[in-house]
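The form predicted alone is given below as one chain in structure tokens.
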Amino acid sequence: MKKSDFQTIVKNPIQRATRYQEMVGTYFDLVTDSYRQHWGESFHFAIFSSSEPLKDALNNTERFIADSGQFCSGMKILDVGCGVAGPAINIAAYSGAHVTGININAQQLEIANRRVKEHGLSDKIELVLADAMQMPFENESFDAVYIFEAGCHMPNKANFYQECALVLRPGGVFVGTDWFTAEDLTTEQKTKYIEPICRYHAVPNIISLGDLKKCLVSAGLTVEVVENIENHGNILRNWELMDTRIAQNIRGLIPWLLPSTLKMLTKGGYALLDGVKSGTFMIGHWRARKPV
């Protein structure tokens, strides 16, 4: 897709939903190298316990999700939106479970497959090119499903969570972290704070934690936890690190001469910062289970 076409799509909420496959695929074609260089191999925010390095906090956040889902050897687990397999590699090695990762972006999957082989985990991790809105798996194929900030890229959240529930076996657990809004935002707040986040990060829309709970229940799952992930540690340090790294990336560059992708990431970073500071945006965590 041409960058001009991509920019046209991300500016239009309707097109972001109807053309999400092209949009999300192109977005990650553009940003993957920058994400890897400036954030790491796991494309999500971290829970910090103290002043530990970002890499350690990311690993610990992934292990927190594995512990929340009680992942263990013998389990078959689905990683939705696996990126370049950062979480999958960590969780498979940590828990001993078999992880199947799906991703809509072929470029990321190529990198992910290479990294899985480098870590000697080809017997523990399988990667599949697929759209999470139409999963290519039989019903009740997995003991657990997890997400790290990938559901926000799905156009119809209720349908997406239904897909996740369908591939879960009875008794299976669905856990993850994702982007959410505060409850009962005004139209003005959504326009000022949420729409820029969606536009700069190729996100069709963002729902609230309350809406998440409704979607999980509607999908037939029993909700055990729905919460702001701040309950488990320091999240604000992500924004501090982001602010610092944005400044480092653009230091010495004239703003209007920034490469277009860096400009998009810079504006997107500040949109997230604005959302957090205004209290309109948060990272949420949930755990739900399919009834036996």
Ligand SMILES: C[S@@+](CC[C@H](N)C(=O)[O-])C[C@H]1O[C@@H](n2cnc3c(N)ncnc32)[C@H](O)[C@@H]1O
The other form holds:
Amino acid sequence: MKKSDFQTIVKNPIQRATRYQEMVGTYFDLVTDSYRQHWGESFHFAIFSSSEPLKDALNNTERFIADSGQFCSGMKILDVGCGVAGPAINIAAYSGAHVTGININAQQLEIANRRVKEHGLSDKIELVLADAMQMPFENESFDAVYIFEAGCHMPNKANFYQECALVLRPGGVFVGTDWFTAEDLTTEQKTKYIEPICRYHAVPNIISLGDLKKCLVSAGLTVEVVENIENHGNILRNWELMDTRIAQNIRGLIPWLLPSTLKMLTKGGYALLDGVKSGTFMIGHWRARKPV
Ligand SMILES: C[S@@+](CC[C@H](N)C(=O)[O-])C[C@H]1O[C@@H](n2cnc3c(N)ncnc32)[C@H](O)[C@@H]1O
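Beyond the form predicted alone, can we have the form predicted in complex with this ligand?
And the full complex, kicking off with our chain again.
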């Protein structure tokens, strides 16, 4: 896709939803190398318990989700929007479960496949190139489904959570962390804080935790937990780290001469910081179960 087309799509909320496949594909083609270089192999925010390095905090956050879902050997688990398999590799090794990762981005899956082989986990992890809005799996084929910050990229959240619920077996658990807004934002707050986050991260729209709860219930799931992830540790450290890394990245560079991807990432980082500082944006955690 031409960069000018990508820019046209991300600026327009309607096009972000209708053309999400090409938008998300292009966005992750552009940013994957930078994400890996500056954040690591897991593309999500972390729960910090003290001053541990980011890598450890990411690792522990993934273990927290594995524990939240009681993942264990013998289970068949789906990782929705699996990135370069950072979480899948950690979770398969930690829990002993078999993980299937689904991702719409071919470039990330190529890297993911290589990384899975390097970790000697080819018998524990399978990777599938597909759109999670139309899951290519039989109904009720997984014991658990988890997500790290991929639901925000889906254009229709109700349909997306319905897809996740369909592939879950009765009694199966659905857990994850993702991007959410505070409740009852004014139009002005949405325009000032949420729209820039969506635009610079190729996110069609972001819903609130209250709306997540409604989506889970209407997908037929029993909600066990829906909360701000801050309940489990220090989240602020992510924004401090991001702030420092953005500053390091652009130090010495003339703002209007920044490469366009770096410009987008920098603006995206500041948009997240503004969202968090204004209390309009947060990372949420949920656990829901399919009734038996
Ligand atoms: C923020 S990254 C998180 C990646 C991974 N969960 C992690 O934490 O490392 C979002 C991921 O969702 C994937 N994704 C976005 N929309 C998707 C869709 N419709 N179907 C499948 N994957 C999708 C992206 O390609 C990307 O890998």
